[in-house]
Amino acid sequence: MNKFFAIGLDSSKSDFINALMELGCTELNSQESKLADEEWAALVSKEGGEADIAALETKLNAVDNVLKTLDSYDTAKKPLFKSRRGISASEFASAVAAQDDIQQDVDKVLALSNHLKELQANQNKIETAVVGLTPWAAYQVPLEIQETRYTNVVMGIVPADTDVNAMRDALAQATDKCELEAIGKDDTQQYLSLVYFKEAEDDISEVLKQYSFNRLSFKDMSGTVAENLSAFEAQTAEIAADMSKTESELSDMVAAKDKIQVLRDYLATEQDKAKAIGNLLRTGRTFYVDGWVPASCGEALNSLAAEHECYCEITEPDKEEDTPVLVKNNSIIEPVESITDMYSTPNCHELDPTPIYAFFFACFFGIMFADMCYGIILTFFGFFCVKKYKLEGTARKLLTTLGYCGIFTFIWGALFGGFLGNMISVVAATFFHKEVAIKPLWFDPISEPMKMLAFSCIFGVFHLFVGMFAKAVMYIKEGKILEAINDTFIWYVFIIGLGLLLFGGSLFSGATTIGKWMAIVGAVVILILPVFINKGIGKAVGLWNLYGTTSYLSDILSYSRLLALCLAGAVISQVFNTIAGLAGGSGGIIGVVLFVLISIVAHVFNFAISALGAFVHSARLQYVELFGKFFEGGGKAFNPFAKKTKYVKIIKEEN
């Protein structure tokens, strides 16, 4: 990654920014830090353009809302995975040229959507009014009549457990100039109508307080309750018809969704351009921009600058300077970058871990998931989805990685003799009363768990050694040879020596003696070497390093999870197969149907939990055990200034 800056005439800035976006291989820096510098601030000012950016943001939000609305009325079958559709540059340009017509469609959808919201609001308002009026259906007095010359006409509610007769008697004792009528009742309250002379207001109010009487009023309504309910019913029918018509028009507008998506992506690119132009520094007649460019794109950037009569200078960053990180791997390794991205972007001073662990991730997954049938299913699913849905980005990488894992799952399934557990044996015994079994090409982990444990730990040691070697490579590139020996190569000697000392007797004669001397030499060098590397108290760090042996032992034991998950998936499969075999043994069509149903449900469940476990634990072995040896992460991913579209992929046409 190299630094660049470019200076050009103000009249060419728009064309230059457009060309940079088409080039798509530069990351533009923010210029705020330069504006904070007194020397720069005295010479330049920021381009600005906030009004243009805000206007584009408003349009973009409106189009996004329109697309969200149309999605809810799109009855077409949704794909399992979303992907951008390909569109030629000329088709994109034609759509952009017709943006005024597309904008009319956007405005129409917005108007229909807003009208529908108004209708829904009115419908909700009517529904609320109907709910409030329904208990008063038997009330005959027009709602606008709340008093006469001499009387008050009151509507109100009391709790459902109120004794209305006792309330009526209490009112009669207070005054004989009132009439109380029960209109209705539900689970929570009773609805009452009260007419009384105004002169008895004080006496009536005192009694009403005792019975928790709450007055109600329907000030905005006139006519009887029945008349209002009838009017609301008619209004509801009108609103329903209008809503149906509006929704039908919105459904018809779904046909314009593809064009609106193009407009949305165009507005997004225009907004990015406006932000880039607004970030430029300018004098009276010139502009200034700087950023990052991959070394491989330097010539293209220089050519572009010359074409637009701009001065461009590209320089290498300082050795300790942090730069954006652009990771490049071959087509086989590149999909596994999705696993690295889940952890962190590599920083610019270290190795990309993806090529180092790609094989191990898929291999560990295959060991833990080991089943030929599961491997076939996973491989087909991963590669089929990538090809069928033309996926891009993280989705393509992750599903391709799962396809790789499926291949290794099949291989290890063949080595361990697993095909839906022991399904072949169960089917043969249940329905054909014969003994048939798939023999493992290597060994059966269920029958020989200690052999599987030993293999897991040995494989784990190799995995750790690879991580340590990556650290040594980084040291050697920095010229730190002693550090490479101290942190890596002497540990190879010490750990291998311990292994031979403890288990070499079962390998060959003399292995124990060799292991003893390797361990002794390794321990001595681990103690002494820091004296030549560190200063001060750091010279005594060798003793602490030797204590770190316990850490390596715990790391190695972590690989026992290969055994654990391999056995778990295999045993669960066999248990389910046994249950299915017992059901199928009942004979006849019913037995066959039960066997098939139980097998499908059981193996779908086992496939899901075993695949999830294999993925998580394989990633864990990389993140904790391997990355802990050499990888720090924390880098900033290279973010090129390019056309970032959401719905369409613009395909450049060959001349």
The other form holds:
Amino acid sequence: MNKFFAIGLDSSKSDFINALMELGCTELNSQESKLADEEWAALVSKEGGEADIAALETKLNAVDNVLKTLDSYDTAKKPLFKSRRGISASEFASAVAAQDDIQQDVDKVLALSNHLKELQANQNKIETAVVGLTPWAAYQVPLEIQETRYTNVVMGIVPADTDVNAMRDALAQATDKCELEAIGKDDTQQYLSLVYFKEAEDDISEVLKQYSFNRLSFKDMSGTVAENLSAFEAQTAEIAADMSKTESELSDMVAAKDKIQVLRDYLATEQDKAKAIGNLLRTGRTFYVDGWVPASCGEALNSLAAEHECYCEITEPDKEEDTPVLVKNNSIIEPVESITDMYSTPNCHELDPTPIYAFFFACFFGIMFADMCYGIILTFFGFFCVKKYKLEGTARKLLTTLGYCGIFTFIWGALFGGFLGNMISVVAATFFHKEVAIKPLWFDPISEPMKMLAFSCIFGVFHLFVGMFAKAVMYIKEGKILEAINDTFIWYVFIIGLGLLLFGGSLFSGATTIGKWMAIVGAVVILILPVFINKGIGKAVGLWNLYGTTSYLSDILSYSRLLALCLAGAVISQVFNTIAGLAGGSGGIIGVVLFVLISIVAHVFNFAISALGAFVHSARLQYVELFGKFFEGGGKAFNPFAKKTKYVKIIKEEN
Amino acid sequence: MTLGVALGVFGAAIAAGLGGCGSALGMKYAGEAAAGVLSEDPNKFGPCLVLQALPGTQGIYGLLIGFLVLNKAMGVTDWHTGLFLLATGLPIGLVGLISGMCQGRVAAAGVMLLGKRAGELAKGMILAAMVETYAVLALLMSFLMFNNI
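Just the form predicted on its own so far, so send over the form predicted together with the partner chain.
Below is the whole assembly, all chains and molecules, this chain first.
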């Protein structure tokens, strides 16, 4: 990764940025920090252009909203995975040329969806009003009449448990100048109409208060309740018709979705461009930009700068400087980068761990999931999805990785003799009363768990040694040979020695003695070496390092999960098969159907839970045990300035 | 029915019962947290479900040992073997219960992490998987004990 800066004439600014975007292999730095520097600030100012960016942002938001709206009216079946549609550059260009037409579609959808929202609001309003009016359906007086010359006409409510007759009597006692009528009643309230002479106001108010009479009024309405209700009904029907019409128009607009997606991507790239231009530093007639470019693209950048009459200089960064990181691997290993990315991008001073652990990840996954049938399904699923949905980016990488894991699952399944657990034996015993078993190519971990445990630990030691070797390589690259020996090679001697000392007896005679001497030599060197490497108190650090043996022990034991998960998956399969076999043994067609049903449900469940377990634990073995030996991470991924589209992939045409 | 059979069945009950309890509690914690995050952003259902599923393994380990022990317990004639089978159920039962609960807590925290930062599923998963290590070791122990009867 190299640094570059370019200075050019103001007139070619926008062309240059355009070309950089097409090239798509430079990362532009933010120039804010330079403006804080007085020397820079005296010479240059920021290009700005916030208004353009904001205008594009508004447009982009509108288009995004429109796409969201159209999505909800799109009845086409949604694919399992989203992928970008490929279109040719000329198609894209012609769509951009017709952007005014597309914008009209966008505006139309916006207008329609706004209209729909209005209609919904109206509908809600009417519904509320209808709910309020319905109990008054029997009220005959037009609602606008609230008083006459001598009387007040009042509507009101009292609680449901009020005795209206008693209330009427009480009113009659207070004055004879009023008339109370019950209009309706529901669970909580009674609806009353009251007419009284204005002069009797004082006489009745006491009684009304006593019966907690609450006045209501429908000031903004006119006509009788029945008239109002029927008018609302008509309005509701009208709104419903309008709504369904608007919705069908919106559904028709779904056809324009593809074009609008192109517009959206165009606007997004324009906005990115505007932001890049806004970020430039400028003097009166020139502009300045700097950033990062991968060494392999330097040539292309130079010629591009020359074309646009820019001065461009590419320099190597200082050793200490943190640069963005672009990871490059061959096409087989590259998908596994997704597992590295889940942990962290490597930092710019260390090795990319992907090629180191890619094999182990799939292999350990395979051991834990080991089953031929599961392996075939997983492989097929992974590669099929990538092909079928033309996946890109992380989804493609992850599914391809799963495909690899599937291959190893099949291989280990064959080695351990698993096909849906012991499905074949169970089917043979249940339906054909014969004894058939798949012979494992290597051995059956269920019947020989100790052997499997030993091999798990041996795989683990090998895995750890590879990690330590990577550390040694990094030391040697920096010329620190002694450190490499101290951290890696002497530990090889020590750990192998300990292993031979403890378990070597069963391998060959004399192994214990060899192991003893290897362990002793290893321990002594581990104690002494830091004296030559470190200064001061650090000379005694060997003692502490030797104590690190415990961490190696726990690391190695951690690999016993290879055995545990392998057993869990296989035994659970067998348990399910046994249950299915019991059901199938009941005989006849029903038995077969039950057997198939139980097997499918059980194995789908076991597949899901075991695959998840295998993935997580295989990842953990890489992240914790392997990465702990040499990998730090925390790098910043190279983020090139390029066309970042969401819906369409622009395919350049060969001329 | 002999005392040996009873003890063996007891061992199976401890393994499957406590392991299942651990998973149920763990899934409860993670599920509650997931529902909270989903109320904000329903699109995170897939990753949340994965995190909720993580504490489910203890129950399966327990079931596994329980099934093995139960099968063997039925043919036990002396109480020594029965007691041995009871002991076999203990590691995965006890560790399954505790680690399931604890893993659920970590998974719930992972769900919260996911709520704030959509791309960090892997980190939440790995943190939760760290807790599971001890359930795996207990399963291993139970299995080795069972194999040595």
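Remember, predicted model here, so these are calculated numbers, not experimental data. Positions refer to the first chain, counted from 1. In this text, rigid core is short for the largest set of C-alphas that superpose within 1.5 Å between two forms.
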Practice task
Using the better-fitting superposition for each C-alpha, decide if L399 and V521 are in a common rigid part between the two forms.
Solution key: yes
Problem - Smaller rigid part, angle turned between the two forms (C-alpha superposition) in ° - result: 8
Problem - Cα displacement of D202 between the two forms, once the rigid core is superposed (Å) - result: 6.4
